[in-house]
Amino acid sequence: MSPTTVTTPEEALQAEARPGLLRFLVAGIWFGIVLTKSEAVSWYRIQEMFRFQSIHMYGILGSAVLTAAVSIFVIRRLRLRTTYGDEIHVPGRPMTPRGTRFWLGGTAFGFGWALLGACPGPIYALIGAGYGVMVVGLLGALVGTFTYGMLRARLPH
């Protein structure tokens, strides 16, 4: 049996995923460069946004929301499929009285973002750009994620 022979479904998935991981790495590096060049990871730009001193970040966030809305509209309208042929289903999220959790979660996220000066995605770009102090922010994000995972069963969903 040759070393490239696939014997189980798990091995087939792993063999199929390996070439695809390089695409995600390249896309992540490209995204980090775009975030850095657009100053979306700049601590000063983020502080300007939270102090309502500049529209720069609001323009970036607004264009991201608009792009996501148009993308979801197109996916639903054209009934697009994944590369594996599965239909893409984007469930709706109605804002009900229980939607308070979204506002509370968003507020907590915003406070963390304002205090650190970076949200989770740009933390990696900032570390890659040489801002070693952001490792502390990354560790804090990981601790927060782990804590949520431990408390998730006890929280209202």
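Predicted model, so just to flag it, every value in this text is computed and none were measured. Residue numbers count along the first chain shown, from 1. The term rigid core refers to the most C-alpha atoms you can superpose between the two forms while keeping them within 1.5 Å. What changes on going to the form predicted together with the partner chain:
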Contents of the next structure:
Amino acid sequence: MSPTTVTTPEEALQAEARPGLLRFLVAGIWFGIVLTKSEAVSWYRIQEMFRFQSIHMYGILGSAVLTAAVSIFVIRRLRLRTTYGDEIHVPGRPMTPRGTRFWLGGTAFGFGWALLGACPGPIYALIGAGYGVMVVGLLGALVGTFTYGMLRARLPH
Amino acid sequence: MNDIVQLLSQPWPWYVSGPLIGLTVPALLLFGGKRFGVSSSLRHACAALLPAGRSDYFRYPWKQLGGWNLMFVGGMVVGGWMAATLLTSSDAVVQISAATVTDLAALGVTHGPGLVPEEIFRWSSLATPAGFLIIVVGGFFVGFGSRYADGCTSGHGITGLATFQLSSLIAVLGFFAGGLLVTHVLLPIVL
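Alongside the form predicted on its own that was just displayed, please also present the structure of the form predicted together with the partner chain.
Let's see the whole complex now, leading with the same chain.
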């Protein structure tokens, strides 16, 4: 496969729609297993985290961030490409003038994280682990997403 | 072989599971240039399920942009099932600190086997105010907040912080502001 440089939106869309989606299913299985075995999917662990009573969740998040940062540094330094031969970019999340969407949206997310004891990843893993009622949590999250989509024009960002 | 399964069936300590979670970031980049993040799957699912045109936010080529992400979260369901059935005994108790057990007991939450308190996360508790608040309202804020903030624990907390995004740092501080408020103010009132 020859290396390609993405230039136009059409080409970018094509690059997004490469064949071989099965590899992401495998990546998801991997992530689901690790997340469940780490106990980061546990409501108890989230309560423990928000009460600062154990290093467990902070250790997971801290070492995950460190591993990801070192990996991205290596990818950039060695100019590694994707298996399709494309250049690798990690798109940023540009700041907004006041950052309102980040602190206000983040706080709203924190309400949900502490109540449900699960962020989106653990919701999926817990459904698989046999906690069927988490499907209702997922439906709630979809309604929340829909509500954001409908209100987006009227919310400060 | 049995020894290996036995070892893997224990909870994985944070210094093992944390780096393994972090490795998902380069794996997705190398597999196809994808930025690790889970909550965008909620947007893709809405775009796929809703009749086109309700809002600009859900009108985009979701199959091309989000197909990989929906496959990824589908895999997470399978992964959760595999970890729970093959690599965990059914009576396993999450070994949280004694202080947390005491605090939760004071709120009337029993620390029993399983990943979540079974007395709350069961179908019948949806009819109780506390169960409805925790599962339905909690789920709503997870979806609303993560899309408003443009990311959740994975996209902001891991990918964003690992690439030194100021926006992600602010979002993570927001996650904790909201979580601390619920844990220390709201839960003592409703539980």
